[in-house]
Amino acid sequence: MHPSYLGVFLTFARNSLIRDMTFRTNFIIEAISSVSWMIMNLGFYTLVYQFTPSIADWGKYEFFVFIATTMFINSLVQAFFMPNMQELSELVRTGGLDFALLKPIDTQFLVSLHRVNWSSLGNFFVALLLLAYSLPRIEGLQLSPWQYLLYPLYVFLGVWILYSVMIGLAATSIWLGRNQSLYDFWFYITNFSRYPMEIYDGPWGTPLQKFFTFVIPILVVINVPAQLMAKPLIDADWWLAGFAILATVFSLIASRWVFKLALRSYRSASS
């Protein structure tokens, strides 16, 4: 009998919940923490609005918008996907792959999903007042509702892509042992993703700009949906939202054959 994958899923959940519960003031301690580091970098940008009207075209409130999409998907990507893969290794390590490798379950399924860090979907909540608080004051912005169905399709679609590239990354543990500095690696490359892809011009920044728009798909991870809603629809790149599917599509394909071929070369740490 094949288990049910959501049911797994919410065991999953309530039981870091409960685990988080168990420890409350080191929960909230997380989640205040969490939430004022977006905080402080709402300030400063806040105080970047005051010398300037804009950001690569993007206006305060429409850059707000983008900061909103940034603190969505990465409050999803911190509440269930970075505790996981941050232990993957030291499931490597110790062998307690062996026992995700026994279970009648797929081994990237419950790697990827064992843990919920609860507290990191503060900025999740934060970031639905943000987009609240900006969105009715972009000048001679309105919103259709296909702009309302996409925002959160995107979100989602952008969540997967830094999946993606975080469990190709913590797979590299299995041929490598520990892989600390490839870990971090992944956080040097999603700071691209931060930023309007507008930026990335002259004979530095657009190779940056191709490259990972194209070969490493991260820029189209929180542009795409900002843009969406931010920008009069008419001025939204279509072809970039089109292209944001299909890289979502290939980097989940990617990402899960690497994992695969990772499972391969792994050996029994009783072996």
Given for the second form:
Amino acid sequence: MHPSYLGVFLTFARNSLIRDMTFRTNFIIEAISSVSWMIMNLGFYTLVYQFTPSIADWGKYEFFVFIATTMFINSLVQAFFMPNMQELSELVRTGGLDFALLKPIDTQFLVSLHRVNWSSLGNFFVALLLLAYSLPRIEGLQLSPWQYLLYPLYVFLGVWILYSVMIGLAATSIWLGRNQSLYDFWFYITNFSRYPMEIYDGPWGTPLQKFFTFVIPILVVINVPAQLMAKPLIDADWWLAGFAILATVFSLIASRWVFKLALRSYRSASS
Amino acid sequence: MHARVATWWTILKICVEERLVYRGDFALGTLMRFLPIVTQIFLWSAVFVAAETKGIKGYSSTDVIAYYLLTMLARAFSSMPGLATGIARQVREGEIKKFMIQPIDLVSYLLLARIAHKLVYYLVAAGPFALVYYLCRSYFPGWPTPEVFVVFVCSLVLSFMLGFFLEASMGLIAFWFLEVTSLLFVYMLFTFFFSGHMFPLDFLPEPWSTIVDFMPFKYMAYFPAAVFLGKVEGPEMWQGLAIQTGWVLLFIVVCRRMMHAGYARYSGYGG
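Given the form predicted alone above, what does the protein look like in the form predicted in complex with its partner chain?
Now the full complex is given, and it begins with the chain already shown.
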């Protein structure tokens, strides 16, 4: 019998919310801290734009849309996947993964989604505000309905690409026994995706740009939806939007394969 | 006196050995920490290209990169990962009792452990630092005069002291409020933004640039780097060094007084 995946997920989400609400002050503080971190980031770019009209052809408000996109995607990843991935390496170390393997449900689904960190969604709402603030301020931008349709879709695809990278990294903890620097590594890798891909230019930049577009496709994660919204894709960029769909499918398949492969070498730590 | 020195020496030796256990992981982690510099190089190159200017507030495009590299070094001295949270945890869980019973001074012990930690860190990190600095040598304007260099080294050592006593004082607040996580987060945000780790503080407009002058944070990253690059020179440089010393002395006193006041109001239960 197949379990109802949606039902199980909704139960996870509800339980996490109840848990979060038990420690309400902590919840509020966490939400405030992640928001203030982003506000500092905005402050930094406001400062930079005092000295330049644009960065790699991104004007100030266009770049704010870029930042809003970063916030949307990161808040979703942090809310749904981050706490689980950190726990996965702990499950491997303590042997708690045994219990996950025994449950009559897909193991990857279970370890990826069983906790939802609701406070991370605070940034999601700040991103909405930022988007609403910046969009009307971009000169000569005509928004069409398809942009409103495609933007959420590509944000969604971006989340899946980042998830794939994350579960791929987390799976290594099964091989290594423990991977404490997972979060660090994750931060340093995704750090590349937080900037417009056009800045990676020159003899070093172009190979870097190609690598993070075609090998580990993290550059398309934020760039594609942000371009779509702030600088409606010029003809040449349509292939990039098409590629993003392909990249998502491939990342998901590849990460699933890596996860399954890693599971095979899992040796229980306890019992 | 002799016995005391022997005790300290033993503590130092034990801490050094403890830190050396994970040296491989350590060196890799250090090298990874330079990855954000790569994106900073691309970002600022793009800014300088778009701004069509030779310099922003006296910083050329190579100066900015050199500045980031130097703040990494300064942060290697002034950042104290886990110090405040460690103290807060010891207070909360009652481990602090052992320092009240044993004839070992809490702050001195922590300082020794931290010196050991840093010594090992420099030993292991010297390789990655030298490599990155060598690769990036074209960004540096060249060696400063011996006088400037001496001030630079002094300010690095002072920034270590300042970082230690400031953060230890933050941790000791736990004697009054048991849960200080959120407070520490605010402190971390402040140091990150106002120490100059994120951008050269000279870029700040008024009134911010005056405000940061009155905060101790800028001596933890900005000041050493600015001295090395010759952005602060002559009498201003010596004055800066004097103010930095003043901050260090102030926080030594604050830290001591807080420890004794904390001991006086602490009450522990159970074993």
